[in-house]
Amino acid sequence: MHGVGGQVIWVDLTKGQVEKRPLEEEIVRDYLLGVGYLSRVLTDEIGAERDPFSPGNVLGIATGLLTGSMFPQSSRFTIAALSPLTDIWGESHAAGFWGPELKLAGYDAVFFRGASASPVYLHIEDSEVNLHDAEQVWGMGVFQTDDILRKRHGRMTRVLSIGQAGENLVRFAAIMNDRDRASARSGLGAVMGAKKLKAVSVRGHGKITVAHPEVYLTEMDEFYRRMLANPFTPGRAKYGTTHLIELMQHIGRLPSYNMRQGVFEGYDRIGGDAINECYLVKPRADWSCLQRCGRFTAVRTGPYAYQGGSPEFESQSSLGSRCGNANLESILYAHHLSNMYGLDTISLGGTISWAMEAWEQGLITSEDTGGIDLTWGNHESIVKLTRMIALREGFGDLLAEGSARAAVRIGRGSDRFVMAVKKQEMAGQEPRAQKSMGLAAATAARGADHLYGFPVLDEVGFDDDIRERFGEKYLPEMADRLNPKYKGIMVKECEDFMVMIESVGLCKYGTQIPPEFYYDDVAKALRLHNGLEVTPAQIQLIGERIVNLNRLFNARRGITRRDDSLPRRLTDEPAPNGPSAGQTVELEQMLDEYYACRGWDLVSGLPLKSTLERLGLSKDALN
């Protein structure tokens, strides 16, 4: 097959052994690469009872079939394991250059099992794959680790590593690559920490072959032309995702004060215009990226001075409006610290905002916090807690467990302020202002998540795309973000599409928002790049197969319809103000439609036997 390295690396950290295996093309045929490949392999490897921190947990990293190609935004790769935050399926994704570099070295995926007795890192350079002592970099942040390993192995080496948060088993620790690209969700950095695996550095000097070189550049040029001509592209290049603050405020979907409301009075002080005016250094692009949503920013003076990668919308929201914080320099700096320590800023802000609301209600006191004041908007406390959580110091040790576990330990009724699903903090989407986002958060395989389904078609008027993808009969209800009707159908289709996209290594920007490329484009790219003859219907079915396999992985660990829930605030308490005032999330209605569309049992929420047979998953059925 073209467009792949053709080999998979298996590392037994307990024994210190490295093994190379051929890429199993029969798995690729049924699951593609990326998250699909990881879903199949890890479902077979990880048993139902394993502790996420035990040596029995297996961590996998996989590129997509189009990773490293010339298709727009084709830089992505996936990391997966049993999540220490949710205790169920955990996956995370990142852009940058690390994934394409792994392909150039001749590999498509790396798996780690066991645990090392002392800190190690894996260095890959073409045919040489070796474990090295990591004592020198253990205890260091992501930036220092990157500097040292690139000095040791060459400045073109690409480094993926954890910071102190992963070493200290913070349950929402991220894995960072290319310094500030984050595989943030699911706490997989803590899995690397438990395995004493500090980093994976890679340098490749090989080539990525393509199946049809005679027309490749011409066809890729056409994909480029379409991406650049899309009306969304200039705005994305100008602002990245930072300008979503202004849009979300406009539709009442900006989580504020621990999701108590969807509007924030200080939104204009933390938005895209404010960043561009005072702190933007320049935009940045990842491999083959035309959207260029990455940024470099700097705060030149004062207590929050830094220079580095910029936050995206999720960090602005979680460390800003969600905590009632309108001090932009503190948000930029806390984001910078999160990159250095290796933290998921969504769970970081979600956990701190839970503590702030519990503080407001008198359920957490200065006796609990060691004197730290948790009044809404206290930016000095937010920055201080970022460090304390990463290092598990004082009150930070409790917050490092995430809001759901911390609420159990604090008690006093503080659990009613936990804004999480399956123990993972919700991202920056106030679902009372967009019902499809509420359903997507409830059903996502990795716990509260906006990206697993990423149902944005009803966000800002993609009526024509809804008509094209679903049909006229679903309009106008499906395009109405406040109407729950047909959202089960939309979320199901979006989930299938998004896991397929993560299996080929493309970005959601360009495929889902703006919805420029669809199944037929991906099928064409797979034929041109990989020589894979698949139809749009076949890769759509593969996406559905992956979602069902993820559901079975979680079902082994007891997940049912009961767990596809939202915090009661969102289903029972009307939004108090803003454009969505009076709205709640009609979750049960949408779940019924979603399960029926999926072919899942309406009571248990588990796939029906006929569904598994249709998808070729009968052997994975539960007893």
The other form holds:
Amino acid sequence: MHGVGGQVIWVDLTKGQVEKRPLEEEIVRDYLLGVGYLSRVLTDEIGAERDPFSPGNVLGIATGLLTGSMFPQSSRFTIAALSPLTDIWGESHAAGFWGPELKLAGYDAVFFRGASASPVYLHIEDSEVNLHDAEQVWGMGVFQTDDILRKRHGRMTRVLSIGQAGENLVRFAAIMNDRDRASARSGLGAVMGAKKLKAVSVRGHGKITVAHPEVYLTEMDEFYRRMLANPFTPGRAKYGTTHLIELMQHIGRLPSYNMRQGVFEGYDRIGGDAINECYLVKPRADWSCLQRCGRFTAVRTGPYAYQGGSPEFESQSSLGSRCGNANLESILYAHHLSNMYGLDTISLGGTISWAMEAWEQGLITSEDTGGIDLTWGNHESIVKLTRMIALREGFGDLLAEGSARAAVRIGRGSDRFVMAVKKQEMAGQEPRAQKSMGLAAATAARGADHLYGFPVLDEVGFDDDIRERFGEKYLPEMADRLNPKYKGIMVKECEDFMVMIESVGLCKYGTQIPPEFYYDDVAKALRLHNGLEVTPAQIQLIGERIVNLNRLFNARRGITRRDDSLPRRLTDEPAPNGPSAGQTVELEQMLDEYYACRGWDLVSGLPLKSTLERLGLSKDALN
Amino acid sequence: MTELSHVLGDPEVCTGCMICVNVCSMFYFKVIGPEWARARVIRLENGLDFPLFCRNCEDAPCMAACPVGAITRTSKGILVVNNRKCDSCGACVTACPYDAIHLTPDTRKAVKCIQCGECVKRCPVHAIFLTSAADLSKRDPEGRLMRLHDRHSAELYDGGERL
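Would you mind giving the form predicted together with the partner chain, to go alongside the form predicted on its own above?
Let us now look at the entire complex, which starts with that chain.
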């Protein structure tokens, strides 16, 4: 097969052994690569009784079939393991250059089992794959680790590592690569920490061959032309996702004050225009990226001075409006610290905002916090807690457990204010203002998640794309973000598409928003690049197979319909103000439609036998 | 004499996407592989991304260093390598002050940018362009671009060792 390294690395950290295996093409045929490949391998490897922090947990990192190709936005890779935050299927994804570099070194995936007695890192340089002592970098932040490993192995080495948060088993620790790209959700940085695995550095001097070199460049020219001509591209280039603050305020979907409401009075002080005006240095891109939503920013003076990768919408809303914080420099700086310590900013802001609301209600006091004031918008406390969480100091040690576990420890009814699904903090979509996002958060395999399904077609009127992808009969209801009707059908379709996209290593930008490239384009790219002869219908089925397999992974750990829930606030309390005032999320109605459309049992929420047979998953059925 | 031209990039505009590098290796070698490309991109920690190409120097140290006369200047003023004559000794690689010529991993022949423009026309942000001394003085009268390159030379060029 073209476009792949053809080899997979298995590292047993307990024994200190490195093994290379050929890539199993029969798995690729049924699951592609990326998240599909990891879903298959890890479902087989990780037993239902395992603990996320035990040596029995297996951490896998896999590139997609198009990772390192010239298709627009083809830099991405997936990391998966049993999540220490949710205790179920954990996955996260990032862009950058690490994934393409792994391909150039000749590999498609790396797996880690066991745990090392002392800190180690894996260095991959073409055929040389070795574990090295990591004592020198243990205890260091991500940037310093990157500096030291690139000094040691060469400037063009691409480094993936954890910071102090992962080492300290913070349950929402991120894994970082290329300094500021984050595989943040699911707390997989803590899995690396538990394994005493500090980093994976890669240098590849090889080449990626393609199946149809004679037409490759001219075909890619056409994909580039379409991407650049898309009406969304200029805005993306100008703002990245930072301008979503203004857009979401406009539709009442900007989580504010711990998701109590969907509008924030200080929105214009933390939005895209505010960042561009004073702090943007320039847009930056990852491998083959034409959307360039990455930003490089700097705060030049004052207590929050830094330069580096910039927050996007999720960090802005999480550390900003969600905490009632309109101090932009503090948001930029807390985000920078999160990159350095290796923290998921969504769970960070979600956990701090839970504590702030509990503080307001008198459920957490300065006795609990060690004197830290948790009044809404106290940016000094937010910055201070970011460090304390990463280092597990004082009150930070409690918050490092995530909001769901912290609320259990605090008690006093503070769990009412936990805005999480399956123990993972919700991302920056106030679902009372966009019902599909509420359903997607409830059904996603890794717990609350906007990206597993990423149903954005009802966000700002992609009526034509809905017509094209679903058919005329679903309009206008499906395009109406406040109407629960047809959202089960939409979320199902979006989940299948998005896991397929994560399996080929493409970005959700360019495929889902803007919805420029669809199944037919991906099938064409797989033929041109990999020589894979697949139809759009076949890769759609693969997407559906992956979602069902993820469901089965979670079902083995006891997940049923009961867990596909949202915080009561969102289903029972009408949005108090803003453009979506009076709205609640009609979750049960949407879930019924979703399960029916999936071929899942309406009561248990588990795949029906006939569904598993259709998808070739019968042997994975639960007893 | 024809005015010497070369490709130059703006590190304050370049996003670091590597498309120029991949276009190059695909156009000439039908593979994706930075080690096969005639261009390089180096991202620095201060937010600058440098797309780097042959400067087509007037004194051409690569040409002077080649012991077998494999490097010549065309009538259009472009330095080119004659593959048949190149004996892979690497003297040009050591001689180039900008790490702009190297031996490809498989053929071991010296390759360098020949200003074909394939990457220039595909750069999504128009960060790279074909220029000459006269053109550059009009385009960038303050000398910002060369100053940026000069200021970071220690991080961009490493005496023939590809970074």
